[in-house]
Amino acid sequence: MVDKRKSLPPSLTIKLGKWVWTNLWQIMMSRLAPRNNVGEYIRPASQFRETVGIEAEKKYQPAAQRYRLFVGLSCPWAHRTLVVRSLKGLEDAISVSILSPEGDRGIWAFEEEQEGCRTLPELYNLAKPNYNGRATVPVLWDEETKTIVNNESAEIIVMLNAEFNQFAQNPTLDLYPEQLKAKIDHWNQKIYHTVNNGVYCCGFAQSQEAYEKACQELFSTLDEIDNILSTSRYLCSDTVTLADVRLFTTLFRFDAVYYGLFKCNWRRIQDYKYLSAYLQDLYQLPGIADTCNLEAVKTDYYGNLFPLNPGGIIPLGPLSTLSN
């Protein structure tokens, strides 16, 4: 008996599939990555911006074991705080709790319940009832008042560098010295826009124009930094600063994630003579390797960013060139 049912022509099937996927992709990307009218990714601002300090009027005074960091091992912004905590030797003074992303719900969840909360949105609502913004890591949490002090990584690392020296194992290490602040601020500003956030502007771009602009700016800055590093061990001097910390956590993820998944594929970091050596140098600083988990990075990015990797396949490579 002949089956007279006819399938759709291949060309129509492809067109229908592309139309459905494109529309679904645009809906998912609009939730994952807010954009402007030309398809450029716009990162929302952090909402909790209090500070820790010894000034009398400060609500949050420095103290050992009063504050806790909530971090995700895959997140470059949270990774900054772990790096500074390690460099300063604050492991005994500031506790850390790890969260993992739940891709199906698009939220961070605790490995173990914290403050009666199983997820980061629950913790944010504990700190600020009826909070309806983004619940992101890192979080600097005050165990005493049960609230979020700050969730902006750039500000948290400044506090970790300066406000806990009496509890630090390396109190004389200053990652933000007065004489270099202008230079550090210059690099921080440039690196944030074109590199730290620039890789996301490439990966989350929703138009060809937006992607190409972000990609060109990213590699223009990387080229410039590689040239600077040909005559300087670190970005701002021959000693490590917060500018190096902020750059490191992006470079660490670059070849494994941003190069492929985020389409930042003009060059790899290992293709740069000086940037690759600089990354290795930073990785080998005491305690830094212990803050790095490349498998968690690959699993979380490739496994949870569904619009960028619908199949959820996690690549085996690249073989790491980093070593202690």
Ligand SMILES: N[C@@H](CCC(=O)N[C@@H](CS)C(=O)NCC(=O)O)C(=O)O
Second form
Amino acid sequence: MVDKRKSLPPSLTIKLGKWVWTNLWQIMMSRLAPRNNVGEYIRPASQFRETVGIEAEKKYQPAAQRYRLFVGLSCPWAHRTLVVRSLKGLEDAISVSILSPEGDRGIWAFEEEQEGCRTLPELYNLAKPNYNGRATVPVLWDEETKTIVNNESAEIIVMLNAEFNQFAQNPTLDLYPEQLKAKIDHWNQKIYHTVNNGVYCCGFAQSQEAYEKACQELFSTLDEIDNILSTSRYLCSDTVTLADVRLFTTLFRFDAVYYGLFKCNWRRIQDYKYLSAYLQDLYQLPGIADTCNLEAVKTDYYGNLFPLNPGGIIPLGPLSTLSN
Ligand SMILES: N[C@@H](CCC(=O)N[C@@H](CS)C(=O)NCC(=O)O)C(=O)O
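We have the form predicted on its own; now please give the form predicted together with the ligand.
Every chain and every other molecule in the complex is listed next, the one we just looked at coming first.
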């Protein structure tokens, strides 16, 4: 028999639980995801913005084995750099170090010390003492001057495409050709706001209105792209461009994490006739499957974004439809 005198009335338990959890959730979300006054997620700007180039005045000259990429396998932004490195055949010229999230501290950590650092914030501090921004992947690191050249994936992939051709296995592959630049830039902008960052705006929204707006914009762009892909193999032409690379890394994660964890659940990519075929097409390009790790994606998103999944349970599905 339950002793009724000793238990709290259910309505009080629910009220108290909700009050505590909602307040804690808001505090945690404000640390995880900066927001504006209507609850929309605002992504902080990257702070290291130098470039590699052959111009005489450039501090960072192209060279083989001088630069290193620091990446996390779950991260869609870092994934862009691995895809371009692979498509261009830069594996021998640019090395890669993989970090993993250290759950309780919410930071990226190395398996083995690198440059005397155990964590990514320590590496950022080595590059810029008293650095107070986010320590994000990807990082393009210069082994010669021991500093961060750039930590903005959108810029790193432009450099990998154009500046290292003399060391590349596929130097003639141009993912950002002059005649398509305007079109690629147009799509990059749109895809960044509504898809790449759009899924985060859904998942990190801190009001119903902010979530609905982001979700509608996301699916409106996906519908539009599905339509374009009914007559075109890739987004901007019949050859792969940087716009496809940038779209690919979000699509690859979509059904596994964004659909469930980030509530992007109007449709799955699998439900789109042309987008699903396009995802499979990109996945099958030589070297791309090797840059993809769905287990790391699921473990890191479901395991480390605590306020979105406090129980820490990692779903078993979905069954992957991708094959190479
Ligand atoms: N603008 C950056 C964003 C990179 C980014 O947000 N990376 C996430 C992982 S998916 C990160 O490292 N977050 C750690 C943090 O914010 O502390 C880029 O595109 O390079």
